[in-house]
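The form predicted alone is given below as one chain in structure tokens.
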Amino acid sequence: MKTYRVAILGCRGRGTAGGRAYRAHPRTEVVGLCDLIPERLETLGDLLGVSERFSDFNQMIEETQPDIVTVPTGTEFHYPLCMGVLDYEGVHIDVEKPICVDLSQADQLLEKAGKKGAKIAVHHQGRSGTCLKAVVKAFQDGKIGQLRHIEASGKGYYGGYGLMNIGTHTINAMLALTGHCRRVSASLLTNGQPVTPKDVVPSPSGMGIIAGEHITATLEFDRNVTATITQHRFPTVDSTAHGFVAYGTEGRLLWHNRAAWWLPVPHFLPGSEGTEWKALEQDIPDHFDSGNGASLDDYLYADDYVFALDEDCAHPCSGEEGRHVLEVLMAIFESGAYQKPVVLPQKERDHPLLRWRKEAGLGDPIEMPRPVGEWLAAEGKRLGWEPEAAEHKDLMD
């Protein structure tokens, strides 16, 4: 059986989280590494015990033939390192969610890929992971019956912020029970008021053009079902509040990153009996190694990748899924920019938030921080909040 040999580009956290899933994985070998900043490089080499480091990617991937490439760098930095990495032939790549910052990058990196016969996989890892697997195992099973609604949130951090960092992991996860969503209608306020052109901002961490402080979306699918997600900006982060909750007419299914469970009964009442959340069994690969320093949710999307390569079929969080992703995202913004429902795919694929602007009369966002701590200051001087509430710390996923 072929070993994969995988190069990371970009050293940081989610570089890490990457190259100890490859490196724990039996049929992956993380050949080479790549970053700018050579104290990143020294620290991740050392961890996996890699000696081949680059400060040039174009060196790194002619020196060491990968077969994939991971890009865990800044969303602002997708769509120009993966389109460069795919002047290689041979070559797959794994890139950080969400896959670029509009659909007009997605869509030109998607062609290209699919000229090259190269396979694109967006590292929405929770996809892959035993909590979703489980939950996606129990409704297949008919434990909740007809699918009818799901309910989902955010961590706390500011809305639009938080839709292209979390959202993103929770509408694929959602995709997973649903399909692809065909309508969208949204509202997005920003202190108690529906957000106008001067308040479509550059995201932290390099996510792209975002609005609104607080988001709710309601998402319309096939079979009469529907979702409804929200990122609304809290005083913390509350890591636990990040999931979602599946209803059908026969019970319930929820689904955390860390946490799978199943109500029942379609109708909750404490205390009642029979109405007791139950924990879904997972089922853990006996290959993993819960010693080896991988999360189990990253080991698994390798190990998924691992699989599409050898079957030539597509991840489950293929570039055509993260691009749907990406389509919800926008659809969000632009019906809460509109203040009207969105029809997907979106004929415009510009980034709606921007075009919204323009036709305002206005000219490029201001710029903002891109440290997330530093933003919510600026963000807050802006808008005038109270200085307890700029000091609001969010964390990186």
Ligand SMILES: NC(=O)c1ccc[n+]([C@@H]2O[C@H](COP(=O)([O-])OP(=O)(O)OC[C@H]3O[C@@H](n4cnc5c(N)ncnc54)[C@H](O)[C@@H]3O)[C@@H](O)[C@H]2O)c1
Second form
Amino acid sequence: MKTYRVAILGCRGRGTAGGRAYRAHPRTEVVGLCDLIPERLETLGDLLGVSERFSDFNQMIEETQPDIVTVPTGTEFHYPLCMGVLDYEGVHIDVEKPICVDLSQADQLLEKAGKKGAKIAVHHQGRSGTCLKAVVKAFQDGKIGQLRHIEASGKGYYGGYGLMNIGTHTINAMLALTGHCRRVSASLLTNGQPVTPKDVVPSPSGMGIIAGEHITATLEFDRNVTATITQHRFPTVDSTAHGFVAYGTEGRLLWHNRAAWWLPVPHFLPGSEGTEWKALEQDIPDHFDSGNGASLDDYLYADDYVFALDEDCAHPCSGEEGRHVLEVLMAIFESGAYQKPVVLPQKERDHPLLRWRKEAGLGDPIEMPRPVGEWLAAEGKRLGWEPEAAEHKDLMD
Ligand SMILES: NC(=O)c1ccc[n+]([C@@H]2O[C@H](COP(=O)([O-])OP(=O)(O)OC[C@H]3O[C@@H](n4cnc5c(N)ncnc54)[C@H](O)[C@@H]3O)[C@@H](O)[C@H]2O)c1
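Beyond the form predicted alone, can we have the form predicted together with the named molecule?
Once more the chain from above appears, this time first in line as the rest of the complex follows.
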């Protein structure tokens, strides 16, 4: 049984999470690390016990000959770095989510990966996790009958940022129940009004171009299935709000990245008999050691990668699936901006918000700070918020 060699391009938060998982998995080993900042390289190298440390990813790939290169960097760097990694033969890529900042980038990346025979996986680890697998199994076992509707929420980030950051996980997770999305209608509100081209701004944390403080979107799938996704800015970010409830003809399922629950009735009034939510059993593999520092979902995502390479099949979070998630994200922005439904896959692959601004005769969006807290303060100033409304806990997840 082959042990897959993994090299990590980016040694901060997500590089560390991925590094722990690939170190913990019995079929993968971390063989090289790369970062532009020496202290981060040293910290992760010492943590994982990896001595091959580089500031140039080309040198890392040439000297360590990895099977997988992970790209846990800011989203704006995914495209150029992944394209550079794909210059090498026989290298697969684990790129953080979302795959890229627009569809044109994602198309070019997948085209090059296809030519090189490289498997891209997008790090939506919740899709590999035990909670979603428990929900999918309950659904497949018929516990809620026919799926009718899914209702999903973010954690309370500024809407457009929440969509790119958290919405990407939520949409990827719901695709496991719904299949691909066919049509999207959305409302983007800023300061209580529909967004204007002037509300199109660069995202915090380099996640491309966004708009909308409060986003509400309706998604249509095959077989009459619909979903609503809200990404509303809360006064305080709240991770417990992130997840979805799936409504079936005979019951409901609740997915959160740390919980999976089943309600055995489709409709109920609180307090009625027989209407308690039941926790679903989660299938944690024996080979996972909770003491090794790896998160279970990251570990299982690595496990899915090993399976995909062994069997020459797609990872459940394949590049194609990650691109479809991005199609939904871009369709939400497009539908909210132009105030009309968008059919997927969309023919126009440029960023719809930049197209919209251009058509309105505006140039590039204004510059905004990258850190979330400073970004919110700048947005609050632009929109005339009270100072305390711009305070926000800077969570990255
Ligand atoms: N899957 C999840 O649960 C999850 C959670 C949070 C963030 N994310 C995603 O992870 C990404 C951000 O990860 P992060 O917070 O660890 O990023 P970060 O920007 O904090 O760190 C990236 C690291 O990569 C290094 N780097 C950047 N360009 C480089 C280059 N050319 N060569 C070598 N090193 C380079 C930087 O110096 C930095 O240390 C985003 O795409 C975000 O959406 C995913």
